[in-house]
Amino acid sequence: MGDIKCLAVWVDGLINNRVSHDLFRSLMLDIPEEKLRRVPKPELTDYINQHFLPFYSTARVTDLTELKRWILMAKMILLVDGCPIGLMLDAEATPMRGITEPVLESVVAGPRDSFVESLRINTALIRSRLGDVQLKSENFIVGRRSNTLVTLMYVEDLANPLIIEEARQRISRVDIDGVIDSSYLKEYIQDRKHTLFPLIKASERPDKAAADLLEGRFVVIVDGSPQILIAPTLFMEFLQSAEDYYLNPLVVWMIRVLRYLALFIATNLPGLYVAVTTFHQELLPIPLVFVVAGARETVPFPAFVEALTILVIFELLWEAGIRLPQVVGAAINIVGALILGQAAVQAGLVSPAMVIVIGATAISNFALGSGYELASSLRLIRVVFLIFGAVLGLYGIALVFLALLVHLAGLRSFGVPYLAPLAPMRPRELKDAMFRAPWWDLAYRPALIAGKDLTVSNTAPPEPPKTPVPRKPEN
C-alpha cells in the first residue's frame, strides 16, 4: 500500500479468489497514500478496518496462537508492517455439497431440506424457518489440533436457563485433539458414560431443529458434521417422525401404535419364541403344537442356536448393505433375503417358523420412526432377550424387560427425565406422546425441558360458522 509493506496469509483452496482479489485491488489501489502518511504506524490496521473494509467481517487478532487458529480455521489474516495488530478478513469459501434430501429420516409430506457439512449454511436454514430475535447462538472452538468451530443455539426466552448454563460449561470442557464429527462431541456431553440408549439427538433436518428449539430444547451444531445435536431427549421421541406433524392426527395414532408394537416386537418376538418353544409349550394352541414340532423335525439344532444362527446373518446382510455400493446392494439383498433364506428352510438346517420369525424383527426393527439410533441399539438388546428367553424362559424375559425399565427410569438427558412424561407422569404432556393430538390442543411446551413461557398456542378449535353461509340463487 504504497511504502507500507503488508503480509496476506491464508490457506490456498479454503479462500473464495474473487473476495481476495477485490480485496487485494482496493488496499493498493483505492486507499490514498497521503492519507496513509499522517496516521501513526501502530493505528493502520485499525484505521484501513475503520475507513476502507466496512463491508468485510473482520477482527482484530493481537495474540500469535490466535492468528495461528483463525488462519487454520478457513480466513485470511492480513498484517501491517510496523503494526502489532493483525486484521482477520472473512473471505472463507469451503469446498462443500449442495442441499439434498434428507438420507436417514425421510419423509413423504414436509420440507425436503436437509444440512450440509457447512455450519453457517446450516445456522442459516434453522434461521430461516425461525425468524425470532430471542435465537441466540454462542460459538466455541473445541478441539486442540482441528480448532473446530462449535455453536450453541437456543431460543433464549422459551429454553431453561439452567440447562442452557450446563450445556455450555460441558462443551467448555471437552478437551480433545479434534472432533470430525458431532458425534465425537456427543459422547463428551450426554449424562451417561455407559447405556446403550442414545441420550441426544442427532438429526439431519432443519423443520425438526426448529421445531426443538420451539420447545425450549438447544442444538449443537459442529462444523464440518451433516448432523446436529438437539438435547433434552426423551426416550418416546426416537419413536415420533417429523412427518407425524404434518399428517391428520388420527393417521399419527395408528402409525405410532404400530411403531411401538413394532419396538416390542423388534426386541422380544426371537426370544419368546425361543422360551415358548422350549419350556412353555402349553401356552400355544393344540393345532399351532403339531404345525411347530412338525417344521422341527428335520432341524438337527436347538431352537436358540437356530435363532442365534439367523440372527448373526441377518446382521452380516445388514452391514454388508449399508458397505457395500448402492449399484450392488440390491444384489445381496435378494441373495440374503430369497436365496439364502430359501436354501436353509429346504436343507432342513432351519425352520420356515423361524425364518418368519426372524424376517419379522427385522421389519420391525425399521419400523420405528425416526429412531435409527434407537434401532441400532436394540441389535444387542435383542440378543439379550434371546439369551435369558433360551435360559430361562419367559422367567428370564420379564426379569431382561424389568432390568431395562429400571434403567431407562435411571436415564437423564441434561438432567431431564429420558422416560418423560410417563415416568414422572405428566398428563397434559401425553397430548403428543403415544398419539398426536391437533394442533390446537398442543397448547403447552413440555415444563421439565422449556422455561418459564410454556404457552404455545392460544387459537380456539376450529368450529363450524354460528351463522348460515348465504347462499346465491340458482338460475
Partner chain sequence: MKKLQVLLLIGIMLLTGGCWDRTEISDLGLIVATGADLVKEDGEDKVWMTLQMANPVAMVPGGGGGGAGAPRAFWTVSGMGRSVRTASIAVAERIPKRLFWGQNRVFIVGEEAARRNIIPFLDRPLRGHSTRRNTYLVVARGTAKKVLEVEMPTFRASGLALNNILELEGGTEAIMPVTLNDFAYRLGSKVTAPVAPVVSVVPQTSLTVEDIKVPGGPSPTIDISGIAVFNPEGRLLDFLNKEETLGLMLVLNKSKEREITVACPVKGPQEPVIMHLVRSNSRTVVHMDEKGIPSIEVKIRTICDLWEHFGSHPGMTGIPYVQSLEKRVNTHIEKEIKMVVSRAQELNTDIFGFGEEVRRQHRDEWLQLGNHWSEIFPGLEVTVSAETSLRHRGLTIEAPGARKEHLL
The other form holds:
Amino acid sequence: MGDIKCLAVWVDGLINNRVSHDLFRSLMLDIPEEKLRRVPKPELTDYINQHFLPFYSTARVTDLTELKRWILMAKMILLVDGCPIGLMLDAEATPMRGITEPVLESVVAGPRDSFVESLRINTALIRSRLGDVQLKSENFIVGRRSNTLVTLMYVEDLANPLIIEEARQRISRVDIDGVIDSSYLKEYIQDRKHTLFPLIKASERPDKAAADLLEGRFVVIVDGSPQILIAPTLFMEFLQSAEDYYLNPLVVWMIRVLRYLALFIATNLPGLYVAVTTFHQELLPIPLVFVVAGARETVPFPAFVEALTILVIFELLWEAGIRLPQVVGAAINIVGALILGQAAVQAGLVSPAMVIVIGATAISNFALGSGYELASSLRLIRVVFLIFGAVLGLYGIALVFLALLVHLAGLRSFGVPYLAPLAPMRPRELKDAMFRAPWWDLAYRPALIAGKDLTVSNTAPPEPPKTPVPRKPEN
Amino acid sequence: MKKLQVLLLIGIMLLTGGCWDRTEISDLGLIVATGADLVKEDGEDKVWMTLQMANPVAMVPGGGGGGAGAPRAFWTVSGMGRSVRTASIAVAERIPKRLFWGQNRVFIVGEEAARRNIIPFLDRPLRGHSTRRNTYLVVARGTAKKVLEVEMPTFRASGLALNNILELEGGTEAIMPVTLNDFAYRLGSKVTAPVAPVVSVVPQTSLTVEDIKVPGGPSPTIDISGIAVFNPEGRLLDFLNKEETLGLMLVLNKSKEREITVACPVKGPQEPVIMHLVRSNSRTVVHMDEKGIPSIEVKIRTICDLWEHFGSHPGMTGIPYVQSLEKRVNTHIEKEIKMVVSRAQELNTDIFGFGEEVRRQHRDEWLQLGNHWSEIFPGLEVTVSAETSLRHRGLTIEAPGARKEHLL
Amino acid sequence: MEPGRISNRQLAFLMATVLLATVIYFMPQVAARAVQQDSWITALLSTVWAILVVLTIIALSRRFPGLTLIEYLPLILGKPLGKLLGLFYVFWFLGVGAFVLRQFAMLLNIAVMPATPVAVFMVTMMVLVVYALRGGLEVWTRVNEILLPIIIVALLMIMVLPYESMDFRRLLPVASHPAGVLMVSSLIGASWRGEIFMAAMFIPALTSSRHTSRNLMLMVLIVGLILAAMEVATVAVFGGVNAGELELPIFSLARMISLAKIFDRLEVLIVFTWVLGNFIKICVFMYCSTVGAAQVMGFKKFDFLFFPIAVLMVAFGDNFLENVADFTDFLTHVWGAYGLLSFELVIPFILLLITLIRKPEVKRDTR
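Now show me the form predicted together with its partner chain, since the one above was the form predicted on its own.
In what comes next, the whole complex appears, and the chain from above leads the way.
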C-alpha cells in the first residue's frame, strides 16, 4: 500500500485462503494511494474497513490480549502502521466434516440433519428453523487455554428470564483449562454434584433444539462439539423421541406405553426374576415353575450369580461392540451370541430362562426413545435392583424403587423439578408427557419451564366442513 | 463420599447377614397335592400325610433324557405324626429337597379323618402363609394316600389331574369344586353344613389304546363324582350319589352345564331326549306363616338346548312339543331337588343354606329359630318350582328320516 | 424454619396415602369381628368422624395462620401447659409412628418372608425414610404424588378381581346390628381416619390456603368409599364371620384372585402397595415428630433430630408390641381411645372451644 506498512496475522490452516488472497489484492492493488494519504493515520484502519472490505464480518480490536486471542481463535488480524486499532476479519475456515444424519438419535420420519463440530453452522441450523426476532444468542468464551466459544440461545419472550439468568451465571462461572466437548460444560452447570441421571439433555438434532426453544428452554452450543445442551430437562423427555411429534398421535401413544414397559424391564426384570425365583416361588403359575425349576437343575451357581455373570458379559459385549471397528463387529456378534450364549446354555452353566431374561433386558435398554444417556445410566441401576432383589426379595425391589423415586424427586434441572409433570403433578401437561396429544390439543407450553406466554396455538381442531365442498359437476 | 460409604456399609451388611428367606427354585420340593389320613398306630390316632411332589427335571425337554431310566415326573411320599404339620415334617426328613407348599393345589382328606372331624385337618392349610384359601378340598373314599398313589397313564400325577378336573370341569355334570374358603365359610355360618366333592379310586375300564396301557393289567384311575356331606360341626355324615349331587348343585347355583335326559313327549316308545343345560339360576324364598313357621320355596329358572334325540320318531316340531319338553325338564329338576332335600332332611344337615336364607330374609324371627334350627330343618316344608325355556334345537329339527310325510 | 412449600393437592394426596396405607389392611378384620357383615357401614360411619376432625383442624389453623399445631398450643393454653401438651403430641407421633413401623414389618414377616427378622424391615425402611426426609418435605410429597395412583389402582384391582369367589348375598341382612353397636365399632376405624389431623402440622407449609378443607374432606370421603368397597369385597368373599378370623384380610383377598391363569397370584401387588404406602406414612410420622420436637424445644432447625428420632422409633417399634395378639388387642381396645377420643378429635375440639371463648392474641407470623 504504497509507503504505509501493514501487517496481517493469522494461524496458517485456520483461515480461508481466498479471503487472505482477496485482502491482499484489495490492499495492494485496489486502494488508490492518493486517497489513503488524505486520511489521517490513526483512522486508517477504519477507513480501510469501511471502504475496501465490504464482504467480510469485521471488528475493531484495541486490546492486545484480545487481539492475541482472536488470532488463536481462527481469525485474521490486520494491523496498519501508525494506527492504534487492529482489525479482526472473520475468515474462519477450520477443518470440518459435512452435515450428516444423526448417529445416536436416528429417526424414520422427520428431518435428517444433525449438528456438526462448528458452532457457526450449528447456530445456523437452528436459526434456519426459527426465524424469530426474539431468538437471542449470547456468546461466552470459556476455557482459560482453549478459549472455546460458547453460545447460549433462547427465545426471549418465551423463556423464563430467571432460568436464563441462572444459566448465564453458571456458564460464566466456569473456569477450566479447556472445554473440548459440551459434556465438560454439562457437568459444571448441572444442579447436582452426584447423580446417575442426565440433568441436561444433550442432542445432535437441530429440529429437537428448535422445538425445545419454542417450549421456552435454552440451548447451549459449544464450539467443537456436535452435541448441544438443552435445559431445563425433565425425566420424561428421555422416554420421548423427536419422531413422536412427526407420527400419528395414537401410534405414538402405543409406542410410549411400550417405552414405559421397556423402562420397567430394563431396570427391574433381572432383579424381579431373581427375587421371584429365589424368594417368592409361589407367585409363578405352576407350568412356569416346572419350566424354570427344571431348567435350573443343572446350573451350578445361585440365580443371583448367574444373573450377574450374564449381565457382565452383556455389558462387555456392548462395550466391545462400540469400540471395535465395524469390520470386527460381526466377529463379536458371533462370539457373543453363538459361542457364549449357546454353549453356556448347552453346557448347563446358565439356564435358558436367565438368558431370555437378560436378553429382554438388553433389548429394552435400547428401546427407550432418545435415551442413550438414560440407557447408560440404567446399567448401574439394574445391578442395584438385582442385588437388593437377591437379598431381600420383592421387598428389596420395592426399597430400591422408593429410594430411586426419592432421588429422582429431589433432582432439579435449572430449578425445574425433574419428575414434572408427574410430580409435582400437572394434569394439563401430562397429555404431552405421558401420551402426546395431537398438535391442535397441545395448546400450552409447560408452565414450569416457560415464562409468560404459554399459548402455543389458538387454532381450533380440524373439523369437516359443515357444508359440502362445492364440486365441479362431472362432465 | 460419606454417603457412599454408608451405602456400601449397608450393602455389605445385607449381603453378609441377609438372604433369610432365600431358596433356589431348584432346591424346592414342589408339592402339587396333599393328602391327610387318620390311622391307628399302637392304639393311638396318628395323622398320615401324603405329599405329591413334582420333579421338574423330568418335565423339561432334554432335561432328564429319555429311555427306561428316565426320572419320574412326580413322586409321592408319606409321613406320620401327631398333627398335619408334624406329619409333613416327617416327610421332609426323607427327601433331598425343601418342602414348598406355595404351589399346592389340592388338599385331600381321607374318609376316616373326615368321619372323625375334619376341622383339625383344615387349620394348618388355612393358617399357613404359603398355602392358599382357594386350594381345592376333596374327600377321598378310603384313604387319601391311595388316591395320590394312583399313577394316571396320561397325566402321571393324580393330584394335578384332580386339580385340572376341578378347575376345567367344575360345574359340569356332578363335579362341584369346593375350596378351603368355601368350606370355612360354611363352617363359620354354624347352620349351613359344609360339603366337599368325593374322589374315589376306580378300576380303569374304558381305556383300550395300547400305548397308554401300563404293563401288569389295567391300572386304577380316579373318579370324581358325588358329594361328601358333613354336619355343621365338621363330621362326615354320608356321601350323596350322582343324582343327589346334581340336585344340590342346582339349588346352590353351581351347575354350569349338564345334560338332563327326559323322555320324548311323543306317544309310543319312550325315546330319550338329551337336554343340555346352558344356564340355571336358583332363588330361595322363605315364607313365614302366622305361627312363625318357615317354609322354603326354591325357584329355579333354567335355559336348555336340545342336544340329542336318541330315537327315530318325530316330536321336536311345533310349539306344543317344545312346551311339553320344557315341562318334562321341569318335573325332572323338581324331582331331583326333592330327592336331595329329603335325603338331607333324613341326615338332618342343612347343606343348602336354607337356615342362612331365613336369617337373611327374616332376621327377627331368626333370633328365635336359629337356636333350634336342627330341630326345625328335618320337618321343613320345601317346595320347588322350576321354569325352563328351550333355546335352540341345534342345526337340525327332527331326527334323520323321522318325519312321516311323504314327498309330493 | 422453612420446611418447604407444598400445594393443596399434594397435602390431600399425602393424607390419602396416610389413611389408605394401613386402615385398608386391618380395618376389615377389626370391623368384621365386631359387626360381621355390616363392617362396611362402620367404614362409612367413621367418615363422619374424620370429617369432624378435618373441620376442627381447619378451624384452628384459620385462627393461627402460619403456625403448626405444636406452635399454637402454647398460645391457647399458656406456655407451660401448651408446651407440655405439645410434648405429649410429639410422643403420640413418635409412638404411633413406631406402631406403624412395627405393623409394617409384621405384615411382611407374617405373609411374605417369615424367616427374616422384623428388625431388618424396620431398619431398612427407617434408613430410606431418613434419606427421604433429608431431601426435604417437597421431595417426599412429590414422591407420594407418584405412589398414590399406583396404590389406588392396585387396591382397586384387588377389590374387583376376586369377583369369581364373591357372593354378595353374604352381606345380608344389612344393618342387622343396632345403631349403637355400629357407632361404637366405627370409632376404631375412625381413629385411623382421624390421623388426618396431622394435616395441622403441614398447613403452614401450604402455598395457598384456598380449598384446603374442601380437598381434605373430599379425600376423606374417597378414602371412606374405597374402604367401604374393600369391606364389601372382603365380606363377599370370606363371609362376615371368617373375615373377622383372618389376620390379614386384604392379603388373603389378593390371594383369592385367580382369573384365567393370567391375573393369578397377585399378592405381589399387596406387598408393593404395603411397602409404598407405609413408606409415606412413616415419613409423615417422622416428619411430625421431628418438626414437633424441634418446635416444642424452640429449635430453628430440625435436620439434626432425624437420626435420634429414627433410632427412637425403631427402638420403640421393636419393643412396642411383643406379639400379634397384643397388636390386635391394642387395635380393638386401646386404639379408639388413644386416637380419636383424645389426641385426634377431642383435644383439638376442646382447644377450638377455648380459642373461641378466650380469643387469644395471635402473633402475626412475618412469613
